[in-house]
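The chain below stands alone, shown as structure tokens; this is the form predicted on its own.
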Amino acid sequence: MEFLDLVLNILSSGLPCCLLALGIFLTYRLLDFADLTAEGSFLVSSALTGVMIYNGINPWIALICGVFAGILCGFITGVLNRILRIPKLLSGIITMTASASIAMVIMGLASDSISPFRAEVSFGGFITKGSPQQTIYSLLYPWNEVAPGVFMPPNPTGDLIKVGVMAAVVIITMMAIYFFFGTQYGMAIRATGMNERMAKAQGINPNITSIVCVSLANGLIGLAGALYVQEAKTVSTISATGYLVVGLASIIVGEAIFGKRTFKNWLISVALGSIVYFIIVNLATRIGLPTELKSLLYAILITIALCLPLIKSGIKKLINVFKRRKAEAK
């Protein structure tokens, strides 16, 4: 049972971050766009989804609105860069900086808020069957009556359903990404990232393709934020802190371990990299790593992942030297 709890904990943390990593991957790898909007779109999406659920709106509608919030953040970054000619790095920083204030305004829309601004919204750790504050997970729970008027899902069934819904969303999204980037317009976006001048010569408008890709990427990050907040049941202005690093680390770890031979393999590698990343983090926590040292662990993981090609090359050289000496000895 303890092992099952560990697996479910890893998956419930890692699966939303698969979408986060895929969103960062689209701009960072395909478009060669150094986009720092990720934490901003994650936060705004989480805030909007959380507030809508807090106010009793259907969680699936809240999730879709969260995705569009992420798309809007990406669109703003794309316009700042491609239309207003602000450098890529600064465009993302501007949107990310503004996101904290925007999120506080959104959270101020919670039904019981007495201020137009709010730094945190929680919609309870205890959801009953008749509660207006439902998540996409609780809608599917096989509720069992354990006390008069009180309904709770049996454990670990609730956690299994939660992970199953997340996995389904991630798989469907990955299939949609793979299909889209195999279309003519998807290939135009990839061509823009590879060689913008050549793409322009082929009649592609790099401004439009860049804005579309950045918007799509941040829509994926918004989806990750919407899934996260419905699992955590709380959102605050610091909820997204560090998730940009998590996404980048997932990309680097996945590429280093699983490779990037084809586009499909590349997508799967990025998604699996997120799971591997959270396996390492959870194991480190289990063996007693203090929370204060997690940032150091993140930095070490990224460094090791970046050095993996060099390490692999060194191991191959050692093996070849060993084989050559063994042959000479014979």
Contents of the next structure:
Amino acid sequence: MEFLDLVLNILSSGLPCCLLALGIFLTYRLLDFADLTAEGSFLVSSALTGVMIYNGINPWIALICGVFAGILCGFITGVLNRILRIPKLLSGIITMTASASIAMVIMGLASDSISPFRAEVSFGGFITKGSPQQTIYSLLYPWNEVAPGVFMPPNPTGDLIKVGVMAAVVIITMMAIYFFFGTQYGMAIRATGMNERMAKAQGINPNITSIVCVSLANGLIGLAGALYVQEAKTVSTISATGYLVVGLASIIVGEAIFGKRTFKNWLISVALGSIVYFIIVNLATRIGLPTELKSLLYAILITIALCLPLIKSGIKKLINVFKRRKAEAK
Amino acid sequence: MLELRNITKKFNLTGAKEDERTALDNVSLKIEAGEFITIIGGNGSGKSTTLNIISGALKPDEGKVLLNDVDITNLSEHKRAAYFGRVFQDPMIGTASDMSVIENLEIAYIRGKPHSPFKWGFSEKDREFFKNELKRFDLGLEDRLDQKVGVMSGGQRQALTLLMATMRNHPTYKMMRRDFALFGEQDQAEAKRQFDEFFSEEKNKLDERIKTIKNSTSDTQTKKNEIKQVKDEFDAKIRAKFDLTKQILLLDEHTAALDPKTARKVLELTNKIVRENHMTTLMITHNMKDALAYGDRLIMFHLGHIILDVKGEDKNRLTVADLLKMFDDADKKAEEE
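Since the structure above is the form predicted on its own, I would like to see how the form predicted in complex with the partner chain looks, so please show that one next.
Let's see the whole complex now, leading with the same chain.
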């Protein structure tokens, strides 16, 4: 039972991050665009989704609005980079910086706000069957949660349904990405990322393909944010901090472990990477790593993942040396 | 067909007046349809700049680029791509290395058409077509369609780029109408009127034939086949009359980065493709022997000017020694000035 609990725990934080990692993957790997918008679009989308749920709007509509908020953030970054010719890193930073204020304005739209700005919105603890505040999970399985602080036995069925919904969203999204990047337009985007001069010579407008790709990627990140907030039931200006690193680490860990031979393989690797990442983080906390040292663990994890090819070849060399010695001894 | 009119292009990397360098100085050039032109000249003579201005990668400071008397000076590079096939000196530039051979070919094949976000990249029909094309040119790539281009040698990549640059794409009717106006001999409005007239006439005939088939007594399957047949006939008729997109091939020292044997092979392939399709071609080369052996017109650039422009008999009479002498003379003259 405890094991199941652990697995569900890992999956419920890992699956939204699959989408985040896939979004970062689209820009970072396919478009060769180190997009720092990620944290901004994650924050804006989770703020918007959170506020809409707080105000009692249908959570599925809130989810879709969150995705569009992400797309809009990406679109702005794309336009900054492609039309206004601001370097890639900087255009991401600009959008990310702006997003903190935007998120506060959005959170200020909560129904009982006294000021137009607000730094935090929480709706946890009150999701009951009759409550107007519903998440997509509580819509599907109305499990009662009483006010915070009151002890409730864990509810594995509810968690299972939650993870099931997340998994379904992730799998459908991955299939959509796979199909889209196999179409003519997807090929044009990939060609732009790989070789812009070739793309231009083949009649592809790199400005448009880039903007489309960055927007789509941030739409995915927005989806991750919207799923995340429905699970966490709280959003604040700092809730997105660190997610860029999580996404990047997932990509790198996934590629190092599961490879990137074909596009399909690559996509699955990235998604699994974020699960692996959360397994490691979860185990570390279980062993007793203080939360204060988490960032250090992230850094070490990324370093190891980046060095994995080197380590692999080193091990191969060692094995070869042993083999030779054995042969010589004979 | 293609005309450069008083083109001037200056480069200035630092912004300081003394660093300004004139790459092209009031150059005019007229190219007829079907001509195979070889271009020679020293480093910095302006030959690559000329090609870049034609393809739209660079904008001229002064002057005009005309395609069939239509001013395309301000048409962006990717929009011009439908009319120009390009091969670069660096084999890495012409192809996308992390994509498979078939994907690269498909991107070239649909060049100039809108990219659909719903249509799968390539069809089985396209695969057959590419296979036959690759077989025809004996590149040994016909069984490696799904391999990534990155694993191939420079020579193979360059041959592939060449094939991509010369691949005849299958334009839509709308594109055909536009191109017929742009490339036809009469003026644009008249060309469009001609197209519309012919098209609607044929379309009416087609509709009538489909109607008679639908009203006939045969079973649904035969009807379907018959309709497909008349539609294909209609398509062929339109294409035979209006599909004029004769691409112009721009080769920027495309064999310079290859070893001599591969370079020879790629050059032979170039010649074969150009002659078979009667393509208008501009080929920059550093090898004067090649410049004399191939093509029907030779142009020599020197310090931003065209100092030699010969064709036919005059070109055939030239030797490498003559060309070298001309280079030396031009250098001396420039020094004296």
